[in-house]
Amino acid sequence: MKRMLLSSVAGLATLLSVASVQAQTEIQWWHAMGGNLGEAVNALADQFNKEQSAYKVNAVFKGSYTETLTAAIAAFRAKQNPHIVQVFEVGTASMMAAKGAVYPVHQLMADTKEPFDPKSFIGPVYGYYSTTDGKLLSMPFNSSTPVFYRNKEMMKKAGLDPEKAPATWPELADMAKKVVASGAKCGFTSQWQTWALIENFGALHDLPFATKANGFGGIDIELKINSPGHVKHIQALFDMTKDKSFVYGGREGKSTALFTAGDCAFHIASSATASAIDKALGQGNVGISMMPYWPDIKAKPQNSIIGGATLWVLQGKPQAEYAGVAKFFSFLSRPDIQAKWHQETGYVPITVAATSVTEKAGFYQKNPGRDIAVKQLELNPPTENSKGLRIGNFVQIRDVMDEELEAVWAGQKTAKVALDDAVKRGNDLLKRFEAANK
């Protein structure tokens, strides 16, 4: 009898355990983080799932940023979308234009009564993903900005002071020439050329990318990337290609291989590349500083703008499930979580508190230069030209800019002709976007 009772108790416990697991509300999160970053994303979801039992976040890798966005749009149309999708910053205008698809974060947090303080986010991040009246549309997650990396060993070989980074483009051109003369295969290369050499170049020099505050003031806009300042900059880079002071290493992040292999001494790349670069070259061999600027275009640099992505909430799920989404967003915004994410990846800490936690832990003393990204973003109060970009059909426009820049590097077009063509082609895409979203 006693044995039967014990067996019944054990069986009941098992049933209750199974029921508890089944009672969990599952939250689907589609993301574009592969490799080491994907492992870090999975670790975040696992930690949230372990800290509470009401919700389970399933982090699902869906490919590149473009592939993830495309998959989410298709799934929404089929009414099989996830709760959360990670969308890169160039998709912001497209998400805003998706009528009825998005559940704005400010509304989500209010509806679920989840504590939420917009002032906790650093200004450059919050401003990029907010409406003109300051309402947050998507949850900041992995934000980055391009910074300048230098190989100290290669600088020493060229007779340069490894602790002195070039502050201006003329200084960089001179240093790059000396590095090549010392035997290097290339002086300088850049990641994500449209983001670094056009978009952030404009912000840093307070030059407009487009009319109406770079699209923040409306969708009926035109590109302005063929200004005399832009032309001067791209032409100067082409001139640097003649002696390999500048080498084009391919689109997106492909050029980083030239830097980590020791072919190029200088590199503009995402702040989120810092950990990978340190591992490849050794922390003591890499210096990090702000991007160079042209003093004859602007006496002092303005500020850079962010890249990376945010988390957008999609409509169409039972309201009860959105409470779990809100809880997860609160978890991601916690100072300890953001500080860890920042320190492990190189993405900027999205909250003021996370920056403070990182500073108090002595991270920046042990890892010089890892605070440069935030300093550059907050260098000056943003202007209409340096707040960010709100551009329709931006993915296609970036493709156009890539094509035109590649024509310059190949010697097929002058900088002026290429940028004029980029504006003309880009404006056609903007008109299509405007017509489709009236």
The other form holds:
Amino acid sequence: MKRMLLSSVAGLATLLSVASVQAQTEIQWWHAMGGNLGEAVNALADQFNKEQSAYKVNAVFKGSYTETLTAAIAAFRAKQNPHIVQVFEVGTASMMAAKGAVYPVHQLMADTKEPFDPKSFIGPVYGYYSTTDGKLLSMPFNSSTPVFYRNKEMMKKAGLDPEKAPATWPELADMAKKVVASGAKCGFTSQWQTWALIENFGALHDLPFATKANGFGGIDIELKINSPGHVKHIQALFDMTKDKSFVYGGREGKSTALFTAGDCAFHIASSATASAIDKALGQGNVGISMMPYWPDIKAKPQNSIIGGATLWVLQGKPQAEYAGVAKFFSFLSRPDIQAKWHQETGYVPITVAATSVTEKAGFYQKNPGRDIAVKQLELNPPTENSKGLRIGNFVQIRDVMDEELEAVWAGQKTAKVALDDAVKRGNDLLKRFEAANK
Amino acid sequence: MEKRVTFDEKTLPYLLVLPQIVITLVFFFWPSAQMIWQSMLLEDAFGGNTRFVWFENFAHLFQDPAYYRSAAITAVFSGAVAVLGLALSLLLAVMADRVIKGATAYKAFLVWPYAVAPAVVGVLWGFLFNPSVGIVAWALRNLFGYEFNYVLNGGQALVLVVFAAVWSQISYNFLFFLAGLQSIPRSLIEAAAIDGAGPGRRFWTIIFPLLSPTGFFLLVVNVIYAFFGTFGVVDALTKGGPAKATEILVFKVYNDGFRGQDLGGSAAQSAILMAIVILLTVVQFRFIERKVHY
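For comparison with the form predicted alone, would you give the structure of this protein in the form predicted together with its partner chain?
Now the full complex is given, and it begins with the chain already shown.
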């Protein structure tokens, strides 16, 4: 009898616990953060789940950015989509054009009456992902910007002052030449050439990337990357390839291997690469500064733009569940959470408060240069040309720019011809995007 | 009296082939029909905005110089993979057939690469030839003074994907050639040897013609492999780069469809690719098969 009672109590307890689990609303979050970053993402979800019990965020790693986006699109078409999907910045125009698929963040926050203050965000981060009238579309999550890294030891060997970073491209060209003369295999190399050397070059010099405020004003746009300033910049880089002052190290992040191996003395790379570079070269040996600029194109640099990804909310779930999404977004933008994310990963914090928390904790004293990214993003109030980019078919347009730049580095085309061709081919892709999203 | 097995039953044979027909319909015909339907649509990625555009996607492709370039690369790539793959594996099979000591070990080692998944093949070759850390690239540079950098040089990248694709297919060809060789009656070869035919002559007049059914089968399989099966190697090794120098048609289908989210254009490319391979197979069966001795 006693045993029966016990077992029924146990059974009841099991039932109750099942019921309490069921009462929790599950929020599906698909992301593209592997390795250490994936662990940081899981830690965020765990902390949120521990702090409250009404919602349970389930973070699922779906592969690369492209794979994650493709998976989310397929799931949406089958009406099996997650609540939240992480999409890289080049997918922004595609996501915006997908009306009926996306639940804009400003609307989500209003519908669920979740407190939300646009002013708490860092301007260039917020601006990239908001409408022209300042309404936030997707939740900024991992943002970075290209910064300039230098190998101090190699500079010393070339007789240069290791504490003095080149501020302008002519200074960099000069220093790179000296480094090569001192026996280095390469002076300077850049990651993500389209992002760093075309897109951010344009923003820093207040030159448009495309018409209609870089696509913020509409999808019937044309590229503008063959301006005299762009041509001068790319031609100068090509001239630097002749004596290996500039070496092209491949697409995306491949060239970082040249810098961390001590082949190149200077490197433009994502601010999120800082910890990997520190690990490889030793923290004291690495200097971080802002990207160089051309004083004859613009007397003072404007500001850089971000890359990385944001969290998009997808439609098609019961309205009640979106309250949990809103709560989770508020959690993500909390200063302590953002500061931790920023310090652990090297991505820029998305709120002003998170920067000051990090500063007060003495993080920038211990890790000099980690504040450069935010400073460079906030150098000046963004203009039409430095707010961000909203380009349809951007993945393919970046491929086109990569190909045309590679043709320059290989000496097959002059900068002018290559950039003209890139504009022509890019415009064709833009027209196709416009036709598909009429 | 002639002995023949006949089925009196009328329905049983249909029932027996039914599973295969169902599988073919569900996994081949249905997706192909969907692809052809998709190839006439222009839509955004999420499918919220779909328009029927007839053959606009095809018209767009035929105006695109990049598409012709990809087709030309595919022709070179597929030709090289099929010819090299068949020639090398035939050579290996003939050699392995002659070996007496340790024959099983040789055969086992030659079959091994087939167990390696295409993506892993790509990673392995990429690692060996990596311009900064690859041991082969290092040796080429330091021992022969030859700068091998497939990350930058399109021609070298194409050579590298051809070799990786061939390497991964050789085992399969080798197995079939070896089986073919072993089924050739020894007495024929010995008779030719007694008549004074040297090894070369024996090969070309006896072995090669008798191997032709195997060779023909492998030619068809290898062409299809070169068109479709090499995707994994290309994706892992070069992703179609540098500057699309290794973008074969099947990779362009994937790239435009899944990276570019241009599903209509990608489906149109699939339809053309399917037509090309059907055409090639028909040509092989009509013109090359005539020369095959069964």
